[in-house]
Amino acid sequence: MSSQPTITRFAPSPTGMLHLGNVRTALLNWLLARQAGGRFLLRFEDTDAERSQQQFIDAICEDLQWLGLNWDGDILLQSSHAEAHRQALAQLATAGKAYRCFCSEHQLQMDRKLASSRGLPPRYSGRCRTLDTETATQRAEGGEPFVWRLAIHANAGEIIVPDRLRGDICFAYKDMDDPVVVRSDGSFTFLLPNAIDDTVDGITLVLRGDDHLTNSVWQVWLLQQLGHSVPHYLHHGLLLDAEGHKLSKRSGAFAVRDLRAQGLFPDAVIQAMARLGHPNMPEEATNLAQLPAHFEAERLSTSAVRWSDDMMWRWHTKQLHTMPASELAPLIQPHLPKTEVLHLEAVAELIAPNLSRAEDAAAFARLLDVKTTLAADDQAIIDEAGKEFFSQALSLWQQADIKDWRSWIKAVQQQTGHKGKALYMPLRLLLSGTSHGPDMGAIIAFLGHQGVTERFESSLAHPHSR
């Protein structure tokens, strides 16, 4: 594989949203694309006409991008693929490598049941395999219903699939089935058209999940009869949720539009999903564009992993506490009482070690607007300390150096007798307005003399019950 630029794929279905299992098989193609100097290729296998829809082309492509997955050309539609694949059947069939099924479900029902009790696999058994081409002709002219199947099962021999993960892989031809290509009603199924198109637009490796290892058996011996290259393969542990399902579409697995909704940092779900399976990312490729010289595919698990929300708002916490104060003064505003631009970006500054996410900035509204309304428990902390307490406070801090807090709250506690978290707590409180956050030196600078004036003044102004 040396001698050949490293070309990968990703190749959604245009039915529904990008969602966390996609964004996985995406960042794994990119990521060994990016690693090799080769390409990332993006094609959607729109053939299902019914399902397939352009608001979700649309859509994914628009997801990708805004988690950095940028993919190299044009993008490609296996639509446009229809008549190679109509050609690869036509030449299996001359071949006698592809044949007509003509049996009815409840037939292949009861073949099942027969092999199941004879302790068999419940494989096709091959009865339409031996009928001669006029036969069959002249049966789906008269308008019998079939499939085409392909005639891999043998008595002897076997397939190899050249896997990078885990090496060459045998199939015997005795374990295989001959699987359906084209459905009843004329449709192709995955495993035509995805082989013919990884052969069209020279995919040199296939990345993708072990749920797909038997469609990649028939897929290297369908290539091999057409005398096609087949590509190497690379079959990664599955991504499963927190309960050990598959995480899909169609197990209503997080959708990357609701994620972004939520106000997600793209590389929050980067950082998180690169690092499963991959226990060699170090911590301090931060960013996408420093993952790819990091990357081993060969060190892949080839075992389930398991997805974790937890982890990947762990990395977007990670990444508010580290963003300037002018990237997140914008994403904080709409949770904070308006203010001038450079105030807003000191509030930032102050409460970024504070925030997990943007909307937790809310509760330190009291730093800009010294009328917000306390919690009830809060409140009850600040009723509980008394008027007499903040008024004598008021009275020294009135007295102190502001440069010299820590004097001004040794001389409340001795005044007051109030020490420990009697003493500290309905003073934070009162200033910032949540019993968590800033250091108090950090937050009486932020205020400002007045600006904590007028917190005492307005608090002893509207007392509550005592």
Second form
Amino acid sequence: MSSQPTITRFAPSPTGMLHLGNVRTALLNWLLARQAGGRFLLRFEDTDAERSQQQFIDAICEDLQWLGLNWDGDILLQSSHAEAHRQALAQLATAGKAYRCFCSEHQLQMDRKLASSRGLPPRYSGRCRTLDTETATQRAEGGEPFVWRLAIHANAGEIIVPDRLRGDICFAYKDMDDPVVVRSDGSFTFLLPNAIDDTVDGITLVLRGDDHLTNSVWQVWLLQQLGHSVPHYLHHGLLLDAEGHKLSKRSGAFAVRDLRAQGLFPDAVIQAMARLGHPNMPEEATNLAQLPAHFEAERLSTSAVRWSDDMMWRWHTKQLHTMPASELAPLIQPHLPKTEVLHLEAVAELIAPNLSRAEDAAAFARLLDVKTTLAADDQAIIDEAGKEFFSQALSLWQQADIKDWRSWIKAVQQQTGHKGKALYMPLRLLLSGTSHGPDMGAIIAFLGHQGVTERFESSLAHPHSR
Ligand code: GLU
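Now that the form predicted alone has been shown, please provide the structure of the form predicted together with glutamic acid.
Below, the chain from earlier opens the complete complex, with every other chain and molecule after it.
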């Protein structure tokens, strides 16, 4: 098996938008395939005709592409393997490994109650397992509703799920239920089509959440009965929200679409996700292409992990700080007064370290437009400094050399008597519009002699200044 190329897959049901739990599974599958030089396939499990929708197929593909999780080959559809699913069921039925069960929901409920009153697990009683085929066929043809179950439960024997993370996981037949594979309306449940598709698609490693562990046991059994080879498995711990709840596609709370709308960088999702339950991912691997080389599947956490929005936004900020000014400029543009491209890039360069998100740039509008009004508290600081302070600072400025801004400030200090915060804060607010941010030298260099002068003049003309 080890000589086969690794083929993994992401197999969402197109019944909702891509959410962060899906992203984790998709990313881990992508990482394993890319690391092994194998293939990463995308299969839509679209057999739930009522809930599956083309719009979700399109949206999931778009979101995966946005994240950079590109798949190999064509998109696969479970519905195109319907014939293989029917054949597999027929083969199991002929071998006595699948049987029709006519028990009504009411009967099953009574059985479960009885079992629990005896302190037994609420498994199927096995009532229909021993029906002979002829009787079962007659009842079915007579119009009695039925489901198909797998005949797994037995007194002896065990099933082994080969798991890359947890080693061989052993389950005794006697602890297993006989799962339903075909519903009374004739539609397949998840179990059989999912396992058959993995065989048809040549999947060598099934990587998914540990909520699928019991399914894997049934599926290993099913594949063995059909004489198919069993893939390797890897069951990762689930992704929970910050409160410890399971994420669900239908809740939509963690839809990738919503994160995109918030302006989040795809790499921020990827980087935060790649480190979740996998803390040995080095800090310097900062883009998707670098991750496979550092990925150690065997060190993934087997327990559930909690998602942290903060972590994701920290990566976003980090990227904002390190991206070239030419890329940052268009992102901050909508939040700033109109200006020419080169000037915008210079602002980007100047304020990048002070941004957590692109919209924070709005606080620096005054760097581009002297008429930008200040927040009331900030204006109060300027008013407090007074007209006299600014007019002295301006006349000193008119004699000063821009490269020697330190001696200018020193001269302002000496002449006005303002020191420390009372000296710097009004000047900083007047010039940049914010009380934090780039250092004074950088602000002055950016504004240039004229820019600084204009800000003083406009302040002196301000009716509120004393
Ligand atoms: N369609 C299944 C799901 O979305 C696939 C599970 C699997 O990866 O096998 O849960």
